[in-house]
Amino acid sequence: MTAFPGSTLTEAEPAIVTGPTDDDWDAAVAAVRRLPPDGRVLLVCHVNPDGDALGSMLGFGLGLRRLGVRQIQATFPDPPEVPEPFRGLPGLELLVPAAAADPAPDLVICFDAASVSRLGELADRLAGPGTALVLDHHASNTGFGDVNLVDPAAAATSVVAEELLARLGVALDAGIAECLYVALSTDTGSFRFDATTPAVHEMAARLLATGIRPGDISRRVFDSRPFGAVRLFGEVLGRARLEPEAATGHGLVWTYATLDDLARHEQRPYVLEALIDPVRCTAEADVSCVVKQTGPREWAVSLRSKGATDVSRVAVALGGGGHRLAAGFTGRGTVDEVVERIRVELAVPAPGGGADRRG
């Protein structure tokens, strides 16, 4: 067990997760159902939330409101900025700054965080007197809740959230559906990634049946970017480096962006989240990487694989987590030092010998 600084929580090492059992689902339903009439619920997601984290959290919060739960807060660790593409989401009125979050809620529900370390200053809420319920789809999840609904087979945390809402008897409306659709579409790359199964399209159909407009949502989330961000992307892509022999010969392409880059183009950090997509298009590399500065000698690292490499294994070894094809971690030192650690981990053969060639 690993102690989390500043908290009484301990964090288990990643274990093999096979998905929620019927008992897990029943326990989660019971945790919501036993809330007293004036029960207080705190919804939390990971730092620098993406579409799945925010969409799942806010969509579930709107579902709780339909159940009659009146005292609901939603939050995430500082910085408290909602990325521009998600500022039109229904349910944003539920958000409060982390400093204003209820210190002792009756129920804490955590979304899309594979480990308690992703919750920053909010981690102590899970150690309070209330029940801690975790909804997630990362195989590296450490099982840090009292009740854990973790399904690595799910394309997004929103899949787990929708299932729990259904088991609670909450019918979808347009507000809930828009949040869950943003979550589902972002984590499947607009339904382009391998996790896009028939079940994913069936869920999307249920959400669209509420009357939401997918074209409007996609333009807002995927196809709108400040001109300064376009200029920034051009500069950062211009310094990309290709290493064909890395990743046991499958190839690595990487680039980096600094705080000075953001300041020079007058952009907020969230714009860099989309930078991994043009980098991962590189035909000669299976693994793509974007290293984004978040502070002095501190970097948020995004890793992607086209199938020949398990990047979650790399991320977990370096203190992070994620999926086989998409993962990340926080690196410290210079950018060259961070990338060298990645190279070293990519050179380690996959368990069983040889490179991981699963597609």
Ligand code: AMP
The other form holds:
Amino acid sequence: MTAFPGSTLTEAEPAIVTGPTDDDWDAAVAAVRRLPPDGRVLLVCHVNPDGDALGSMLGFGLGLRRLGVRQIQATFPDPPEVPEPFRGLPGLELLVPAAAADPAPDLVICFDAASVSRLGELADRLAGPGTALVLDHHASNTGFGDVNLVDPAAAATSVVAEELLARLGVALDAGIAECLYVALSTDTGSFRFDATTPAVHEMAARLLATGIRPGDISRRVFDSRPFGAVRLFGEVLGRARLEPEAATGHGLVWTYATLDDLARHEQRPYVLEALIDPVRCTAEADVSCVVKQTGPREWAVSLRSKGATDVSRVAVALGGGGHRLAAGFTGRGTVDEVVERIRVELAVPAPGGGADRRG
Ligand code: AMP
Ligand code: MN
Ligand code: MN
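The form predicted in complex with this ligand, contrasted with the form predicted alone above:
Starting with the chain above, the whole complex follows.
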């Protein structure tokens, strides 16, 4: 796969380079305001939801409730499991399993999904007679809504959600703020990534001003895992491989975890989402990768870059998506086959020398 010269976008990605226009915002506000008194709203987010997907969806749902919308469901594709770190989120009572989601809502609002493929069996809900509103921050977003609020410059989808709530005249309360804070802090790696702009800290300040407790939230979301997961991480980190020559000499570090590893340590698959963090600490590698088994010959692959490599190009080439510095795809076959495909894609030199470090 080749990329446009001087661009961080690949040919497979539409060039969404600017955020929503005033017309887009007005159309989104109108879509919410024209709901009938008993209008039914369905909120959806991407499969295997992370902090941004759940936080922006539930925070927005609580905001809609403050606006007086009474019939609100929130859902995501199966499996219907909320990862333990997010089980304290306000608004969880809005969640229903995908099978119970309204088949024909008046308004569908989609959070943090770059394409309909991330919505699994819920994709058909966007094709119904109701309005489909998309809130997202992936540059690769395919614009699959009737109204698309996609801001690739936003650090998280929650940034877009907060702006829309403000335009709807919804004041932040502690419940909304906690959801949006979890979303913002997870997608910025606790305010460490380059996406952490002054505007991000200003938004964090608005959220904290509602009285939410960042220490408690961070401990729950980032700094807590079962002892079995601690031991599982030890085992999986112990088998990590460093390949200094990979990624055109920028280096690759990778490891994998199987369903058997999870079973032996009696852990749920979502505990592996945090595994990329200790792996990407490796100083000798620009690219880090965790290959997580999801089925007999199926793997969820997480890719991260420190800046020299556009991992979204790699992920898109292998059927997935994401951002320049954080991307993923579904791999099939054996671990070795999946990793070999990654090595091959990483061997393609970065267009423009990889000088653009925006995530
Ligand atoms: P993860 O490694 O799962 O945290 O994902 C990192 C980024 O890659 C996120 O922005 C995801 O939206 C994206 N991503 C992960 N897996 C996939 C996939 N199978 N298809 C498309 N995008 C993905
Ligand atoms: Mn996400
Ligand atoms: Mn996000």
